[in-house]
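Starting off, we have a lone chain in the form predicted on its own, written out as structure tokens.
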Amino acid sequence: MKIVPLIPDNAPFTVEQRAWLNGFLAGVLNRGTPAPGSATLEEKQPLLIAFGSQSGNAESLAKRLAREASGRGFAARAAGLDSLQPADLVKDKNVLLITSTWGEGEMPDNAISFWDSLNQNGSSPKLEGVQYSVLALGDMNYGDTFCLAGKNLDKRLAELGANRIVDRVDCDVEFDDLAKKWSSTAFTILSGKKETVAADEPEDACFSKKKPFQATLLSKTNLNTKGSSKDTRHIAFSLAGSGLTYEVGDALGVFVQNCPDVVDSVIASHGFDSQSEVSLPDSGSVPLREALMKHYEVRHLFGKTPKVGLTLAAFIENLRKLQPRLYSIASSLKAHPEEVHLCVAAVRYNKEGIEHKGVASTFLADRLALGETTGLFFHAANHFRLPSDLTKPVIMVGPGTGIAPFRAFLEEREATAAPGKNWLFFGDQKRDTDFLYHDQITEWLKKGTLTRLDTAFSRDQEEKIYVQTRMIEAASELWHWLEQGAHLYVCGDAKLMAKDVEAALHEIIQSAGNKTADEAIAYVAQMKKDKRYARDVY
């Protein structure tokens, strides 16, 4: 059969241009051979960049590297581990895996089912022929559990026969440079070339962690009343002029400064000159006091006996870069245009006679004055989103400052007139002094925006009562909501609360749902896979 050219002879192109275009379009439409020098998707080297992500760092990085890999000529895709099975690695053959570590060295939520599949005796396929490398994200402050999820995945993939093409890289909180070197090495090896050339990317005009927006502090209100042992602040920043937007569920990155008293104490205890010029973590130099105020972590030095004979250069070399802090956003843009709100508990405690302060929380509560500015950026949390179907019921469990994203959720549900039911579990120490956002929550309850409210104030009675207690008490109704397709969200303490809430969830599924322990495990796993169970925990 004769193929009719797609570009006619009288088109304003040269013979060579016309031939190239005809070949290219024929290839796209499966009508012939692609143009010389062009590559179809099948001819490109496949590359899967898989991620296990709890707060969104691994996901954002994986998607960015997938875009870069595509620019280098790979047929690249990014995918969450919750959407993959071990057999998918065999199909893709080339796999770069990025994962964070959650809690006490655990897999992030979206990696649990994949990890379980890798460890089911006899059912996980052998991974011979798979080329892989692992980038592990973590925080060295967690000691022995630092990057443990990445370490375990790396080890297990090798045990199943996969070929490690680049040694695993373990990253502290500042991971950009290591990630760039790791991915560049992997791209080069997988491409089979001595070096690969990245496609030029346009400079990002938006504000980011590397280029934060200087936002003005509009207000900070104490949410606790007289007699409380806590100091919880409602913080509001202006976004006017930034062009920045965010989704409810996202986090706000805040650039902070160390307490001057702590900095002065550290300098004095070491006998250094506060005006001595020192190098900054990235480039440049400033006087020591300014460097310790704005650029280096010093809290771990407060109250400690200085090392004898330590030089200023060695002192600076051993310091970590002061990192911005991430906070769950407590507002909806639909309710507060050009503003972003936080709910922050100021951390202050006495240890061995020394008064300690949380760096970020007391910076916001005490040291950043109204009208002053600090650097902000947004951190997407795609795992922690309201259901796109506005009719779906929503269950929110957020004691203490864990209420933050749920204030945002309820503002959003109200602004969008979402018909789905909303149920909030909130807890703190005492109802009279610690019922955060009491008036707003009560008003939502009256208007019907909030369908049901269950509270747990642990110190209002002799027996301690927590949110998980209230969940178990409401087991039958909670199970009914889950069977109606409700989405369950948990925000707050990871070490105790989140684990206790999950244990309560399993108990509820077994008792009210008449399931076995194994069936409850499977039910929760399916909820996570369907993105109906999400946690924003810290």
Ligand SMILES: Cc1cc2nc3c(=O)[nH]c(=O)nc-3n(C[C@H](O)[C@H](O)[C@H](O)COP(=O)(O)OP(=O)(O)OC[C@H]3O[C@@H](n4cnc5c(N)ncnc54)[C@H](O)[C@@H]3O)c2cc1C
Second form
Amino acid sequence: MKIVPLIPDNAPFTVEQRAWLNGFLAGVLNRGTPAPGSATLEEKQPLLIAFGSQSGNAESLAKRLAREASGRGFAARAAGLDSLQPADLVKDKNVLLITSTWGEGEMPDNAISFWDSLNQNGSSPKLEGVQYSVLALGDMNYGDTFCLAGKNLDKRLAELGANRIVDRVDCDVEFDDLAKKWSSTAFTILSGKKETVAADEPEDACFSKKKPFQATLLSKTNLNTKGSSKDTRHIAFSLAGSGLTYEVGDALGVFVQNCPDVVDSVIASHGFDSQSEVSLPDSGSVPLREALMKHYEVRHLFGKTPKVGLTLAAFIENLRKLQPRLYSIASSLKAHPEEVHLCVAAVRYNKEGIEHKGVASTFLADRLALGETTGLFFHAANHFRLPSDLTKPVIMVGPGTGIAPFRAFLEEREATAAPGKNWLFFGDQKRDTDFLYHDQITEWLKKGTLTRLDTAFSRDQEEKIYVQTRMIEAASELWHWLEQGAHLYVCGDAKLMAKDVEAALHEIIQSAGNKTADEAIAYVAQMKKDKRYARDVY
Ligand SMILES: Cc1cc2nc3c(=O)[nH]c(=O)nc-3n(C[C@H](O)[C@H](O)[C@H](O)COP(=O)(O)OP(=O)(O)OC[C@H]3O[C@@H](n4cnc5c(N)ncnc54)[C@H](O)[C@@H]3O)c2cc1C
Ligand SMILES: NC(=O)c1ccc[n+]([C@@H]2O[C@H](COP(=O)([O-])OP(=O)(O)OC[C@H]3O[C@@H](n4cnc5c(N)ncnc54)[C@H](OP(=O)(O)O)[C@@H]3O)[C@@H](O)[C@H]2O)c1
Ligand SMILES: Cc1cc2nc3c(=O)[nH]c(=O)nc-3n(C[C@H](O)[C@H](O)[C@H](O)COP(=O)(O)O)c2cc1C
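Could you switch over to the form predicted together with this ligand, since the one displayed so far is the form predicted on its own?
The complete assembly is shown below, putting the previous chain first.
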């Protein structure tokens, strides 16, 4: 029997909305079979998948799992922790939380206010009746702080009376398989149905981390001049033929290779045969040298005395998969169609008498030649976006390679003829040798694209002058911009700079805005909530 749809094809809905509505109405009126994945309202279990995410991993995972849960008959939604209050957990009842860890064991920015509300002295919310589980994303390289934000969140929810339905799962950088098992178990328990094997998401037709685009290196320019102690490169890749696009604020994932000298030295010190066939991290096998060049992290073994009697199989078993590195995109597609640009500082340091070099940054700076290709993918940074209202003022704080996304922002503001004011704080070691993008920045200042520029060259004088020194000097003007609705962005070093800049912001709000310390905290928290204070720090 053909079922006549209740919502006609010409009704003003998308195909998905129409399918859902037809399914829903059919269910309510007990008429015909609901559309796939659209059980009747009574049958649908609510499910909130909440995420704490800085650079987008937890966010995209939460959104993907919410789609999957909807397909399994849940009334599922994904939401950032910045849009939630603890009381929302009580309303939604079934809650899966996914959070990364940032800084040194800290909550990602969008989870801070939620975390604070869970810890309010004396007025902690009661979470009895909430069924929950936590998936923690992290990186084992961080040692003691591995997945700490997720661990803390999990513990606190239990303390407040929520019922843990599945044990927390802590994930290292490769989180896909663990996330799949965790979500599958949680969906099964929450639905009360027998376990069903989750269908794999249909493979993306376009390029992704799983299927990177092989991009050609177009150009590589040294942004420091002779005499500098730094080595920062402007790097341009071609996207021609990929159909790929990105937004300013996004990051680029770059697949890289280890340095052949490091690989050869590790093989020689272990006495292995470089042609021996070894297993790859996912599947298949290749000769040892190729495996160590392209597939495994080996930098931590460089210069170290190998364990006596270590077999090749045990050696390989202990290695971690070589990870692609993220870089903030330094270009706008509007200014450079079919290209993506980066600003990369080559990491080189001496430790215990041995010269070390960063894998990815020196792969890009030293080893990848013009015309050669490497795998790229885009990593969306929805938290780090220019204001959609082009009239809003923008304040950018980006010392060192922190300038990268702001070159992209300024190119975008210029290309869109955005009428809003733009203020850049830039700093590095010495004006003569380290003024990255000097010509382009001074040109923007001349043309008025850049309303104001403040520079802080830390090693041009006895005392250190940093970007936050300049912010404090300009406190009353900065406060005036904030009160005009300016969006404030910070990019660069996470360990020291980003914290010191935040402390300076509090100081400015107190002194120029005439606020108490608590009022300044509330002001900054509100800016974060309104998405007027965003950080891209690493
Ligand atoms: C969202 C995001 C955006 C980023 N954007 C940029 C960007 O625009 N530009 C940019 O240059 N980088 C950026 N980075 C950092 C980048 O991803 C890499 O981490 C950086 O290039 C170093 O990678 P590497 O492979 O060269 O170094 P690795 O081989 O990973 O080595 C780095 C490690 O070496 C050790 N180390 C480094 N210096 C020292 C030292 N002085 N003493 C002792 N040990 C040391 C530390 O253990 C450090 O973790 C970004 C990171 C993120 C997450
Ligand atoms: N702690 C770390 O491990 C660490 C810190 C920074 C950068 N890095 C890495 O080093 C590479 C190069 O970094 P980069 O080119 O982006 O530049 P950078 O090293 O961050 O330096 C840029 C400018 O910031 C100044 N700076 C140092 N401490 C600061 C603070 N607390 N507040 C404000 N400014 C401060 C530096 O001054 P001085 O150098 O003169 O002090 C310099 O003038 C990157 O790969 C980055 O990840 C690591
Ligand atoms: C600057 C920085 C600091 C980090 N600090 C930690 C940490 O302390 N502990 C940890 O387990 N992982 C840490 N990580 C790893 C992230 O948690 C991990 O990359 C995660 O997948 C990021 O997810 P997100 O994109 O949703 O924020 C850190 C990553 C960066 C770039």
